[in-house]
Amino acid sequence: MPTGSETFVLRSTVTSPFGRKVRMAVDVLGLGSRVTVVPADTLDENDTLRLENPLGKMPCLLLPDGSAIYDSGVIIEFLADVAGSEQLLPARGLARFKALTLARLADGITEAAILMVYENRFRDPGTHSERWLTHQRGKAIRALAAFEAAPPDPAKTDIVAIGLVCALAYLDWRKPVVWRQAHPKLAAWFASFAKNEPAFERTRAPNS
(Lines of atoms letter the chains of each structure in order from A and count residues from 1; the text may use other names and numbers.)
(Lines give C-alpha, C1' and ligand atoms only; values in the text may rest on other atoms or scores of the structure.)
Protein backbone atom coordinates (compact mmCIF):
# COMPACT_ATOMS: atom_id res chain seq x y z
CA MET A 1 0.00 0.00 0.00
CA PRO A 2 1.36 3.49 -0.86
CA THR A 3 2.75 5.56 1.96
CA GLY A 4 1.43 8.96 2.94
CA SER A 5 4.14 10.70 0.94
CA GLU A 6 3.89 8.98 -2.44
CA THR A 7 2.53 10.93 -5.38
CA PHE A 8 0.64 9.88 -8.48
CA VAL A 9 0.09 11.01 -12.07
CA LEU A 10 -3.39 11.13 -13.57
CA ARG A 11 -3.45 10.85 -17.35
CA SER A 12 -6.59 12.64 -18.49
CA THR A 13 -7.98 15.82 -19.98
CA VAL A 14 -10.10 18.50 -18.34
CA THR A 15 -12.96 17.71 -20.75
CA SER A 16 -13.16 13.97 -20.08
CA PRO A 17 -16.26 13.23 -17.96
CA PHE A 18 -14.60 10.16 -16.47
CA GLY A 19 -11.46 12.16 -15.84
CA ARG A 20 -13.54 14.82 -14.13
CA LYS A 21 -15.08 12.15 -11.94
CA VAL A 22 -11.61 11.19 -10.70
CA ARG A 23 -10.53 14.82 -10.34
CA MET A 24 -13.60 15.46 -8.17
CA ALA A 25 -12.69 12.47 -6.02
CA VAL A 26 -9.13 13.76 -5.66
CA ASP A 27 -10.50 17.12 -4.53
CA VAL A 28 -13.02 15.67 -2.09
CA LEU A 29 -10.47 13.29 -0.58
CA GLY A 30 -7.94 16.09 -0.09
CA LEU A 31 -5.33 14.46 -2.33
CA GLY A 32 -4.75 17.42 -4.63
CA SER A 33 -1.12 17.84 -3.55
CA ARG A 34 -0.38 14.19 -4.34
CA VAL A 35 -1.99 13.83 -7.77
CA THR A 36 -0.66 15.63 -10.85
CA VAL A 37 -2.79 15.71 -13.99
CA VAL A 38 -0.87 15.14 -17.23
CA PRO A 39 -2.89 15.54 -20.44
CA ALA A 40 -3.43 12.50 -22.63
CA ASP A 41 -4.43 12.14 -26.28
CA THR A 42 -6.28 8.92 -27.00
CA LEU A 43 -5.90 9.41 -30.77
CA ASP A 44 -2.14 9.95 -30.72
CA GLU A 45 -0.35 6.68 -31.48
CA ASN A 46 2.79 8.08 -29.88
CA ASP A 47 1.13 9.01 -26.60
CA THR A 48 2.47 6.82 -23.80
CA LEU A 49 -1.14 6.33 -22.66
CA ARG A 50 -1.27 3.26 -24.93
CA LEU A 51 1.61 1.74 -22.99
CA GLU A 52 0.19 2.74 -19.62
CA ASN A 53 -3.27 1.39 -20.44
CA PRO A 54 -3.27 -1.05 -23.39
CA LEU A 55 -6.81 0.05 -24.19
CA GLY A 56 -5.52 3.59 -24.73
CA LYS A 57 -8.32 4.96 -22.56
CA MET A 58 -8.33 7.62 -19.89
CA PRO A 59 -8.34 8.30 -17.02
CA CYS A 60 -5.31 6.26 -16.07
CA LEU A 61 -3.47 6.63 -12.76
CA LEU A 62 0.29 6.06 -12.75
CA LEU A 63 1.82 4.73 -9.54
CA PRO A 64 5.34 5.41 -8.23
CA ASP A 65 6.46 1.86 -9.12
CA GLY A 66 5.64 2.45 -12.79
CA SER A 67 2.42 0.43 -12.84
CA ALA A 68 -0.99 1.84 -13.65
CA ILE A 69 -4.58 1.65 -12.40
CA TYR A 70 -7.68 2.14 -14.56
CA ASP A 71 -10.66 2.76 -15.09
CA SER A 72 -12.27 5.66 -13.19
CA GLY A 73 -14.19 3.51 -10.72
CA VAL A 74 -11.13 1.44 -9.82
CA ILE A 75 -9.03 4.60 -9.50
CA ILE A 76 -11.53 6.13 -7.07
CA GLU A 77 -11.59 2.97 -4.97
CA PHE A 78 -7.79 3.06 -4.84
CA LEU A 79 -7.67 6.75 -3.93
CA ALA A 80 -10.21 6.22 -1.16
CA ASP A 81 -7.87 3.56 0.24
CA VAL A 82 -4.93 5.95 -0.05
CA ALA A 83 -6.88 8.63 1.82
CA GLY A 84 -8.11 6.13 4.41
CA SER A 85 -11.62 7.45 3.86
CA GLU A 86 -15.04 5.84 3.57
CA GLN A 87 -16.69 9.08 2.46
CA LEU A 88 -16.98 8.04 -1.16
CA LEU A 89 -17.61 4.34 -0.67
CA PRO A 90 -18.37 2.08 2.31
CA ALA A 91 -15.49 -0.25 3.09
CA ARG A 92 -17.58 -3.43 3.11
CA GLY A 93 -21.01 -4.95 3.25
CA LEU A 94 -24.12 -4.69 1.09
CA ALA A 95 -24.04 -0.87 1.19
CA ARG A 96 -20.71 -0.95 -0.66
CA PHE A 97 -22.05 -3.08 -3.49
CA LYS A 98 -25.28 -1.10 -3.78
CA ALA A 99 -23.18 2.08 -4.11
CA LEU A 100 -20.96 0.46 -6.73
CA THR A 101 -24.02 -0.68 -8.68
CA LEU A 102 -25.52 2.82 -8.75
CA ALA A 103 -22.11 4.24 -9.65
CA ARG A 104 -21.98 1.91 -12.64
CA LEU A 105 -25.50 2.98 -13.61
CA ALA A 106 -24.35 6.60 -13.63
CA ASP A 107 -21.26 5.64 -15.63
CA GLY A 108 -23.54 3.92 -18.12
CA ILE A 109 -25.19 7.25 -18.88
CA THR A 110 -21.79 8.74 -19.64
CA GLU A 111 -20.69 5.77 -21.72
CA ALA A 112 -23.85 5.86 -23.83
CA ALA A 113 -23.53 9.61 -24.27
CA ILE A 114 -19.91 9.32 -25.39
CA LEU A 115 -20.81 6.63 -27.92
CA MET A 116 -23.52 8.89 -29.35
CA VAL A 117 -21.09 11.80 -29.58
CA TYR A 118 -18.46 9.59 -31.25
CA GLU A 119 -20.98 8.25 -33.74
CA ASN A 120 -21.44 11.78 -35.02
CA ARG A 121 -17.80 12.79 -34.64
CA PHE A 122 -16.03 9.87 -36.30
CA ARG A 123 -18.46 8.79 -39.00
CA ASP A 124 -18.83 10.65 -42.27
CA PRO A 125 -22.07 12.61 -42.78
CA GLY A 126 -24.78 10.33 -44.09
CA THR A 127 -23.27 7.20 -42.56
CA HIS A 128 -24.55 7.63 -39.01
CA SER A 129 -26.49 4.64 -37.72
CA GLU A 130 -29.81 5.83 -36.33
CA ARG A 131 -30.40 2.34 -34.96
CA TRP A 132 -27.15 2.57 -32.96
CA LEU A 133 -27.95 6.07 -31.74
CA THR A 134 -31.43 4.96 -30.65
CA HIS A 135 -29.94 1.97 -28.83
CA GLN A 136 -27.50 4.14 -26.87
CA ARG A 137 -30.10 6.83 -26.22
CA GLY A 138 -32.40 4.19 -24.75
CA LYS A 139 -29.72 3.15 -22.25
CA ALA A 140 -29.27 6.74 -21.09
CA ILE A 141 -33.00 7.44 -20.88
CA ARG A 142 -33.70 4.30 -18.82
CA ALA A 143 -30.86 5.11 -16.42
CA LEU A 144 -32.04 8.70 -16.10
CA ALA A 145 -35.54 7.44 -15.30
CA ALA A 146 -34.15 5.23 -12.54
CA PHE A 147 -32.36 8.17 -10.93
CA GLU A 148 -35.42 10.39 -11.42
CA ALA A 149 -37.46 7.87 -9.43
CA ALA A 150 -34.93 7.87 -6.59
CA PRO A 151 -32.46 10.79 -6.73
CA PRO A 152 -29.44 10.64 -4.41
CA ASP A 153 -29.15 12.81 -1.31
CA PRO A 154 -27.97 16.23 -2.61
CA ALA A 155 -26.08 16.83 0.62
CA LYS A 156 -24.04 13.63 0.27
CA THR A 157 -20.89 13.43 -1.83
CA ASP A 158 -20.03 9.83 -2.67
CA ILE A 159 -19.02 7.74 -5.67
CA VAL A 160 -22.62 7.68 -6.94
CA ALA A 161 -23.15 11.44 -6.74
CA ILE A 162 -19.80 12.21 -8.35
CA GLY A 163 -20.45 9.87 -11.27
CA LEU A 164 -24.01 11.12 -11.74
CA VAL A 165 -23.20 14.83 -11.64
CA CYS A 166 -20.39 14.33 -14.15
CA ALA A 167 -22.72 12.36 -16.43
CA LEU A 168 -25.40 15.05 -16.32
CA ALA A 169 -22.89 17.82 -16.86
CA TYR A 170 -21.62 15.96 -19.94
CA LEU A 171 -25.18 15.69 -21.26
CA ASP A 172 -25.61 19.43 -20.75
CA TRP A 173 -22.37 20.14 -22.61
CA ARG A 174 -22.51 17.74 -25.58
CA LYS A 175 -26.33 17.40 -25.68
CA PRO A 176 -26.65 13.83 -27.04
CA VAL A 177 -29.80 13.56 -24.89
CA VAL A 178 -32.11 16.35 -23.74
CA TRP A 179 -32.84 15.34 -20.17
CA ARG A 180 -33.87 18.25 -17.94
CA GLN A 181 -37.53 18.77 -18.86
CA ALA A 182 -38.42 15.10 -18.50
CA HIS A 183 -36.50 14.68 -15.23
CA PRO A 184 -37.37 17.61 -12.92
CA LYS A 185 -36.38 15.81 -9.69
CA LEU A 186 -33.00 14.96 -11.17
CA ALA A 187 -32.54 18.52 -12.41
CA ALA A 188 -33.31 19.79 -8.91
CA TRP A 189 -30.83 17.30 -7.44
CA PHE A 190 -28.18 18.44 -9.92
CA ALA A 191 -28.62 22.10 -8.99
CA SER A 192 -28.56 21.39 -5.26
CA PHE A 193 -25.59 19.05 -5.36
CA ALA A 194 -23.56 21.37 -7.59
CA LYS A 195 -24.22 24.18 -5.13
CA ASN A 196 -23.34 22.07 -2.08
CA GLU A 197 -20.16 20.46 -3.43
CA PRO A 198 -17.34 22.96 -4.27
CA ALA A 199 -15.38 20.28 -6.15
CA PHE A 200 -17.96 20.44 -8.95
CA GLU A 201 -17.05 24.00 -9.92
CA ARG A 202 -13.36 23.50 -9.20
CA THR A 203 -13.21 20.70 -11.78
CA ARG A 204 -15.26 22.42 -14.47
CA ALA A 205 -13.53 22.59 -17.85
CA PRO A 206 -13.34 25.99 -19.60
CA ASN A 207 -16.38 26.61 -21.82
CA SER A 208 -18.18 23.46 -20.62
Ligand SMILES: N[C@@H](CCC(=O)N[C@@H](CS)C(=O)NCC(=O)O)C(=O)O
Given for the second form:
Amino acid sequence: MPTGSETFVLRSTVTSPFGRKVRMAVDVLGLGSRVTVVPADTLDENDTLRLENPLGKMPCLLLPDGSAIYDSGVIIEFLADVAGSEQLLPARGLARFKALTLARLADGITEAAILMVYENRFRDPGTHSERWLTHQRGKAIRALAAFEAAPPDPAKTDIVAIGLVCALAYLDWRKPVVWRQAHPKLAAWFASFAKNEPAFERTRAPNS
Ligand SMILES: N[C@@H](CCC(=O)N[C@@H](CS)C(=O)NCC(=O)O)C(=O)O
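Please move on to the form predicted together with the named molecule, as the form predicted on its own is already shown.
Up next: the whole complex, starting with the chain shown before.
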Protein backbone atom coordinates (compact mmCIF):
# COMPACT_ATOMS: atom_id res chain seq x y z
CA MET A 1 0.00 0.00 0.00
CA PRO A 2 1.13 3.59 -0.55
CA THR A 3 3.11 5.37 2.10
CA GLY A 4 1.92 8.65 3.59
CA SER A 5 3.95 10.75 1.18
CA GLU A 6 3.15 9.19 -2.19
CA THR A 7 1.59 11.44 -4.77
CA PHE A 8 -0.83 10.63 -7.57
CA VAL A 9 -1.90 12.01 -10.92
CA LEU A 10 -5.58 12.18 -11.76
CA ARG A 11 -6.31 12.17 -15.47
CA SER A 12 -9.59 14.02 -15.94
CA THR A 13 -11.11 17.16 -17.30
CA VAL A 14 -12.83 19.43 -14.80
CA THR A 15 -16.13 18.98 -16.63
CA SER A 16 -16.28 15.18 -16.32
CA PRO A 17 -19.00 14.26 -13.80
CA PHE A 18 -17.18 11.03 -12.90
CA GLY A 19 -13.96 13.01 -12.56
CA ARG A 20 -15.76 15.48 -10.30
CA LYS A 21 -16.75 12.60 -8.00
CA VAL A 22 -13.08 11.82 -7.51
CA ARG A 23 -12.09 15.49 -7.16
CA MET A 24 -14.75 15.88 -4.46
CA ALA A 25 -13.48 12.78 -2.68
CA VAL A 26 -9.90 14.13 -2.83
CA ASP A 27 -11.09 17.40 -1.28
CA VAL A 28 -13.19 15.76 1.45
CA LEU A 29 -10.41 13.32 2.35
CA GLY A 30 -7.85 16.14 2.60
CA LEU A 31 -5.64 14.64 -0.11
CA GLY A 32 -5.44 17.76 -2.27
CA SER A 33 -1.69 18.16 -1.81
CA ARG A 34 -1.08 14.59 -3.00
CA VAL A 35 -3.22 14.52 -6.13
CA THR A 36 -2.44 16.55 -9.25
CA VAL A 37 -5.13 16.80 -11.90
CA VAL A 38 -3.82 16.46 -15.46
CA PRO A 39 -6.48 16.99 -18.14
CA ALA A 40 -7.23 14.15 -20.52
CA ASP A 41 -8.71 14.20 -23.99
CA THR A 42 -10.78 11.07 -24.57
CA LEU A 43 -11.06 11.82 -28.29
CA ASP A 44 -7.31 12.19 -28.87
CA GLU A 45 -5.83 8.86 -29.92
CA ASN A 46 -2.37 10.14 -28.98
CA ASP A 47 -3.39 10.96 -25.42
CA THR A 48 -1.62 8.54 -23.07
CA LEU A 49 -5.00 7.99 -21.39
CA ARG A 50 -5.60 5.08 -23.78
CA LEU A 51 -2.39 3.43 -22.53
CA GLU A 52 -3.20 4.18 -18.91
CA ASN A 53 -6.76 2.91 -19.18
CA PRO A 54 -7.33 0.80 -22.30
CA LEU A 55 -10.98 1.84 -22.21
CA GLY A 56 -9.85 5.41 -22.82
CA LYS A 57 -12.14 6.67 -20.07
CA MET A 58 -11.54 9.23 -17.38
CA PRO A 59 -11.07 9.55 -14.47
CA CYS A 60 -7.94 7.45 -14.22
CA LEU A 61 -5.55 7.64 -11.25
CA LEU A 62 -1.83 7.10 -11.90
CA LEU A 63 0.30 5.66 -9.13
CA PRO A 64 4.01 6.44 -8.60
CA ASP A 65 4.93 2.97 -9.95
CA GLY A 66 3.30 3.86 -13.27
CA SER A 67 0.26 1.65 -12.79
CA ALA A 68 -3.28 2.98 -12.98
CA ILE A 69 -6.45 2.64 -10.96
CA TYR A 70 -9.92 3.14 -12.45
CA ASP A 71 -12.87 3.56 -12.59
CA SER A 72 -14.16 6.41 -10.40
CA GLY A 73 -15.71 4.07 -7.82
CA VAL A 74 -12.52 2.06 -7.41
CA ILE A 75 -10.45 5.26 -7.25
CA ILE A 76 -12.61 6.57 -4.40
CA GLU A 77 -12.31 3.29 -2.50
CA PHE A 78 -8.54 3.45 -3.01
CA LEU A 79 -8.27 7.08 -1.86
CA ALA A 80 -10.36 6.36 1.25
CA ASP A 81 -7.88 3.59 1.99
CA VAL A 82 -4.91 5.91 1.40
CA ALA A 83 -6.45 8.47 3.76
CA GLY A 84 -7.28 5.78 6.32
CA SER A 85 -10.77 7.26 6.48
CA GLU A 86 -14.17 5.69 6.84
CA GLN A 87 -16.00 8.94 6.15
CA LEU A 88 -16.91 8.03 2.58
CA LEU A 89 -17.77 4.39 3.15
CA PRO A 90 -17.64 1.87 5.98
CA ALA A 91 -14.53 -0.31 5.92
CA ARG A 92 -16.45 -3.59 5.86
CA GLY A 93 -19.71 -5.37 6.44
CA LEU A 94 -23.13 -5.06 4.88
CA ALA A 95 -23.17 -1.28 5.38
CA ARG A 96 -20.21 -0.99 2.99
CA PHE A 97 -21.94 -2.97 0.27
CA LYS A 98 -25.23 -1.11 0.73
CA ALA A 99 -23.36 2.18 0.32
CA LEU A 100 -21.54 0.87 -2.76
CA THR A 101 -24.83 -0.29 -4.29
CA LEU A 102 -26.48 3.12 -3.81
CA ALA A 103 -23.33 4.77 -5.15
CA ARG A 104 -23.59 2.64 -8.31
CA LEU A 105 -27.27 3.58 -8.59
CA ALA A 106 -26.26 7.25 -8.54
CA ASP A 107 -23.51 6.51 -11.08
CA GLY A 108 -26.14 4.86 -13.27
CA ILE A 109 -27.93 8.21 -13.57
CA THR A 110 -24.71 9.81 -14.80
CA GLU A 111 -24.00 6.90 -17.12
CA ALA A 112 -27.44 7.08 -18.73
CA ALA A 113 -27.15 10.87 -18.98
CA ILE A 114 -23.75 10.61 -20.66
CA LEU A 115 -25.03 8.07 -23.17
CA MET A 116 -27.86 10.45 -24.02
CA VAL A 117 -25.44 13.33 -24.44
CA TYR A 118 -23.15 11.14 -26.59
CA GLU A 119 -26.09 10.05 -28.75
CA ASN A 120 -26.44 13.67 -29.74
CA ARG A 121 -22.72 14.38 -29.87
CA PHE A 122 -21.52 11.35 -31.84
CA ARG A 123 -24.42 10.65 -34.18
CA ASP A 124 -25.32 12.88 -37.07
CA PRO A 125 -28.60 14.81 -36.83
CA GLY A 126 -31.40 12.65 -38.19
CA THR A 127 -29.76 9.43 -37.01
CA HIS A 128 -30.53 9.86 -33.30
CA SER A 129 -32.46 6.89 -31.92
CA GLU A 130 -35.47 8.05 -29.91
CA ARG A 131 -35.89 4.47 -28.73
CA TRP A 132 -32.36 4.42 -27.31
CA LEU A 133 -32.78 7.86 -25.72
CA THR A 134 -36.05 6.72 -24.10
CA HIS A 135 -34.36 3.53 -22.86
CA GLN A 136 -31.59 5.54 -21.18
CA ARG A 137 -33.99 8.18 -19.86
CA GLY A 138 -36.00 5.39 -18.20
CA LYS A 139 -32.95 4.27 -16.25
CA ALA A 140 -32.28 7.79 -14.99
CA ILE A 141 -35.95 8.39 -14.11
CA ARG A 142 -36.26 5.13 -12.17
CA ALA A 143 -33.06 5.79 -10.25
CA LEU A 144 -34.17 9.38 -9.52
CA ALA A 145 -37.49 8.00 -8.22
CA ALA A 146 -35.64 5.63 -5.89
CA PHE A 147 -33.63 8.54 -4.43
CA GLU A 148 -36.74 10.74 -4.25
CA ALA A 149 -38.42 8.03 -2.15
CA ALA A 150 -35.48 7.89 0.25
CA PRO A 151 -33.22 10.95 -0.08
CA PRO A 152 -29.84 10.79 1.69
CA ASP A 153 -29.07 12.81 4.83
CA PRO A 154 -28.00 16.26 3.56
CA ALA A 155 -25.55 16.59 6.45
CA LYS A 156 -23.67 13.46 5.40
CA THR A 157 -20.90 13.46 2.78
CA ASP A 158 -20.24 9.92 1.69
CA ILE A 159 -19.68 8.01 -1.54
CA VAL A 160 -23.44 7.98 -2.24
CA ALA A 161 -23.91 11.72 -1.71
CA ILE A 162 -20.88 12.54 -3.85
CA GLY A 163 -22.08 10.36 -6.73
CA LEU A 164 -25.62 11.67 -6.48
CA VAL A 165 -24.73 15.36 -6.34
CA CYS A 166 -22.38 14.96 -9.33
CA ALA A 167 -25.13 13.14 -11.26
CA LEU A 168 -27.72 15.84 -10.53
CA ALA A 169 -25.31 18.68 -11.29
CA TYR A 170 -24.56 17.01 -14.63
CA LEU A 171 -28.30 16.77 -15.40
CA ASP A 172 -28.63 20.47 -14.55
CA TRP A 173 -25.74 21.35 -16.84
CA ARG A 174 -26.33 19.18 -19.92
CA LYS A 175 -30.09 18.72 -19.44
CA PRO A 176 -30.53 15.24 -20.95
CA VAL A 177 -33.28 14.70 -18.34
CA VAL A 178 -35.40 17.35 -16.62
CA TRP A 179 -35.57 16.26 -12.99
CA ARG A 180 -36.20 19.07 -10.52
CA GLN A 181 -39.96 19.54 -10.70
CA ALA A 182 -40.85 15.86 -10.39
CA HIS A 183 -38.34 15.25 -7.59
CA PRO A 184 -38.84 17.99 -4.97
CA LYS A 185 -37.30 16.06 -2.07
CA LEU A 186 -34.21 15.37 -4.13
CA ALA A 187 -34.03 19.04 -5.15
CA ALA A 188 -34.23 20.01 -1.46
CA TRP A 189 -31.51 17.48 -0.60
CA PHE A 190 -29.33 18.89 -3.41
CA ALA A 191 -29.70 22.46 -2.13
CA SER A 192 -28.89 21.54 1.51
CA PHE A 193 -26.04 19.25 0.60
CA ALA A 194 -24.46 21.81 -1.73
CA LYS A 195 -24.69 24.38 1.08
CA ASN A 196 -23.27 22.04 3.74
CA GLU A 197 -20.42 20.57 1.73
CA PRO A 198 -17.83 23.12 0.49
CA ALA A 199 -16.20 20.52 -1.79
CA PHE A 200 -19.23 20.80 -4.08
CA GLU A 201 -18.59 24.43 -5.04
CA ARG A 202 -14.83 23.97 -4.93
CA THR A 203 -15.03 21.31 -7.65
CA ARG A 204 -17.44 23.16 -9.94
CA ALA A 205 -16.06 23.60 -13.46
CA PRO A 206 -16.01 27.15 -14.82
CA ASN A 207 -19.26 27.94 -16.69
CA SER A 208 -20.99 24.74 -15.59
N1 LIG B 1 -17.65 3.86 -15.03
C2 LIG B 1 -16.71 4.92 -15.35
C3 LIG B 1 -17.33 5.87 -16.35
C4 LIG B 1 -16.34 6.90 -16.81
C5 LIG B 1 -16.83 7.68 -18.03
O6 LIG B 1 -17.80 7.30 -18.71
N7 LIG B 1 -16.16 8.80 -18.27
C8 LIG B 1 -16.46 9.60 -19.45
C9 LIG B 1 -16.25 11.07 -19.15
S10 LIG B 1 -17.30 11.64 -17.85
C11 LIG B 1 -15.50 9.22 -20.55
O12 LIG B 1 -14.33 9.01 -20.29
N13 LIG B 1 -16.01 9.13 -21.78
C14 LIG B 1 -15.21 8.87 -22.95
C15 LIG B 1 -15.56 7.60 -23.60
O16 LIG B 1 -16.49 6.89 -23.16
O17 LIG B 1 -14.89 7.28 -24.57
C18 LIG B 1 -16.30 5.64 -14.05
O19 LIG B 1 -17.03 5.54 -13.06
O20 LIG B 1 -15.20 6.22 -14.02
